[in-house]
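Starting off, we have a lone chain in the form predicted alone, written out as structure tokens.
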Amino acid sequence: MELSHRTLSLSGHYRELTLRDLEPAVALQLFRQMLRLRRMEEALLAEYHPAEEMRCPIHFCIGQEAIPAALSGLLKADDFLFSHHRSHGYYFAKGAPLKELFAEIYGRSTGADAGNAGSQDISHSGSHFYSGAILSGAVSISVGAALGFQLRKTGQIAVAGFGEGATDEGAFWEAMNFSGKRRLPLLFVVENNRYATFSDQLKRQADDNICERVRPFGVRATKIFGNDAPLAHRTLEAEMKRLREGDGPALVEAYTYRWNSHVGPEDDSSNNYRAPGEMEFWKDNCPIVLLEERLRERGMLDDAAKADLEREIALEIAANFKFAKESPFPTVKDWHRMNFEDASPMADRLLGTASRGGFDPDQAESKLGPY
């Protein structure tokens, strides 16, 4: 069977997820990651409105917890991971502190970006976290930050987590062109969850048909279907690993599904924009419970185990609400430093070098220090 969204509509109840090769700690590892992440997200969904302190928008991820998961078992501390809008299951997965994400949600001078980005354009630094609420952004900048590793020789990779809405920008083509030229050290994650906000990709393409697209760009990939944890972790895996020994660039495209509107915690239902029974589908094939499954058939979990991990689940949650409650609200001193740098001597010398004819990539740290 071709998979594609129409296919899986018809398949019924997903009964190939298969514990094989895989060790039993990365198995419940999958789940917990999982677990936490949906936890925090319905929490988070569920305290929106009624305080009305969080004042920025914010775009769910329920639903796609398990590429999330599986990334955060295999990216290394000084990976690149880069997202669109949809921000908060990458931002999990890079292993950034959670109670900064809080934070930055309510506008705390202790969150991630300091109150000033809100969701989706948060960013942590320190983690090598960036999202964005450009389409097609996290991919073109993913491009610059993988062409620097290739030319430092570095060793690290970059990872750019999307919707297949950003496929419709051509941004997103000439980041296919460019990397498959350069073989860059880059992996693509397409989380096709069917939907550009209300409309279905089959109105806004001619087909469903993104692997087979970007393949002639030198760019390989790979489609799975997104709510199986253990098939997106063995096939990031594996992907991770041709990258890391140079043989990249990668796409993974991951069939998966929102629950939750497309942005805010509000109902979107009364657009008529999902077909009918295409909720209880994706309900019926919600990645934490296919995992669930297996885990409980092998033996590895039962009720008391799940109880333990629910309540250890939801301490870190309440500690990450108080955090940001209790943090202060930034103080804004200059406008205009928030928006613009004036100083900016690694790009001055950089331009001086270049506009000299002296400017080599691989001499240009020895030459200029790090950046």
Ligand SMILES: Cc1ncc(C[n+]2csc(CCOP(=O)(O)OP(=O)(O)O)c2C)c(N)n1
Given for the second form:
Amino acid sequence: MELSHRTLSLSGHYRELTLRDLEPAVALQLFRQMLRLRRMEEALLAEYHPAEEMRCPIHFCIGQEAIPAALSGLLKADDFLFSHHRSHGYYFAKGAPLKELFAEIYGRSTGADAGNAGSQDISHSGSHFYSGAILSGAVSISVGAALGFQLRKTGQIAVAGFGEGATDEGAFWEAMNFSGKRRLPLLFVVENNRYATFSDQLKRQADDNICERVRPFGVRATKIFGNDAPLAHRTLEAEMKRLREGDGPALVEAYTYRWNSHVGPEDDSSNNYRAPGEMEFWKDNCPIVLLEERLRERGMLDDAAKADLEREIALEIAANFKFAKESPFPTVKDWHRMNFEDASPMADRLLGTASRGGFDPDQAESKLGPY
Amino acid sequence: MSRQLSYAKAILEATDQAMGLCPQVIVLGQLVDTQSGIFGTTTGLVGKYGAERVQDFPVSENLMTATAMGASLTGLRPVIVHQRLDFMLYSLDAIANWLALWRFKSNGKSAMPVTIRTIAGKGWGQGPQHSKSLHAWFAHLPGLRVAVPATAYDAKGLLLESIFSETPAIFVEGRGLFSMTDDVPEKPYRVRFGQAVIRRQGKDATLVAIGSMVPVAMRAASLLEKEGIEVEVVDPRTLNPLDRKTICDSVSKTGRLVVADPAWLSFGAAAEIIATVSEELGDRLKSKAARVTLPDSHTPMSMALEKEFYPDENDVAAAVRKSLG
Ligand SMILES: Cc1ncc(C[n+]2csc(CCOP(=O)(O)OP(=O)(O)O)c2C)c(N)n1
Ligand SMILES: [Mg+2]
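To complete the pair, please output the form predicted in complex with this ligand; the form predicted alone was given just before.
Following is the full complex, with the preceding chain placed first.
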């Protein structure tokens, strides 16, 4: 049966997850990464109110840990990752320092962007991670990074991670057209969680068939059950390998689900947008639980090992909170310098000065024609 | 040893020299690789630098801008070209939501050295969708530089400066200026942003002229000279940053201000200049400041109306006379 949100929520507990061809270390690392991300998000969510110290919109990604965890093991340091408002999973996937994520959300000078960006616009350029809240904007910019890699023959790849909502935008389809035409080393990862805020995909699009629609543009496309972390790992690994060999672009659509409200810890269920039984299905198929079942069956994880991991993660999170809360707030230095770079080392090196002659204002203007 | 070059040829030469000096410079735009080459401003570049560095781009202006931005993150220095400013408006999101604030958002750690060339159309019935002159929109945005070169000399120097600077630049060209010539030195040189020039000295009134209004203002000054009126013509050359000091220094000498801007009257660059002067020396003005602009109307096609729509030297001279009382 074709994967779609309609069919999935009727299908019961997912039994296809397999570790068969996976290195044990990879399987354990996927588990560890998902748990780190989950616990981090839970902690941020719990701390948001009533402390009121994180004063920016946060789009939590609880329930959607499999894709970030899989990406985190596959991206190289010099690959570029672009993402959207629901940014934490991708920031994490690129290996950018989490204490700077915490400090950024707390608006501190030690934040990834010194408090200028916050959760939904965060970037960490040292890690080649960029995001922004304007839907599909980061998809478009990733096209340019991939073009740069292709023209310079660097072997790097660009990845854009976003939701199915971004595919409503015209900019998204311009990106499909050009990246397919140029065969760019670019991976599009769509986390289809069915909703754009409270709006079902089928209220906005004729069908739940993004993969089908991008293929005619020359974009290879695969849909997967996105809570199966080993499957996500295998799929992304194969696609990234082909991209590095010059066989791009590719799109992977991962069906997954957001457990929390669209934004913030507040409850948005009064909007009644979720289908009946849907949340139960997705909680039953939590990406962490699905992998944990197999790891335990195979004797790769037990209570003691999990408790150790939980302790290690709790310490890491506590240290990140401490770093953020103890960091100073930024102070205004110079609004101009915050927005403009006046130094121009390259122009200084390459360009000279020359004196100006006398411009003759009495000459006729261009003879204008139809074009 | 002066050499006359047209505005279009000066843009071509700047681009050619930039590409020769730096292999990271690329040009993207619809039809940039054709013989006609955007009014001759890109002609021949593809033969010299190849189709990878001089790329015809799909008719996707928003994506083109974003592509240039992403490419700049990988070390390239893209120049993108729009045949008309009107077409560029599909890219407003890329410009206002991403490009302008990229440096800010990253706390200065990431730069997007992108140059956006765009042409403000004029004449021969270009009409309301091929002639918009929206330099003020871009100058309003923090994080963007905006150049409005009026002469071939400035076009070359400002384009080279834009390409090799770290702040993104919008480079607004006037269609009516393309064949006008000027002394243009052969070597690659820079014209810095935020440095106005005094094109003509005078003591009676300051006439600030922007872009394609510069030659018009100069002709108006010649007319007025015959009447014994000495006008000082100031060309800001760039709107962001704006050389407020040179403008104010001139007005503090003349005591009178007229601004000629090839754009709509309301909320435009002329208003910004007059506001600056009134904040600095409003109580020292000898007469009311005045604006000579396009009317607050879209551009008509008919040549009969077009003639009324665009101000000429007589309109500018009349405004100066009025300010002298
Ligand atoms: C251009 C633009 N339009 C509207 C919004 C408001 N908005 C914020 S998130 C969102 C829904 C996004 O849905 P999706 O892309 O599926 O990502 P998800 O939130 O489900 O992860 C919308 C419409 C926006 N950020 N940008
Ligand atoms: Mg969604």
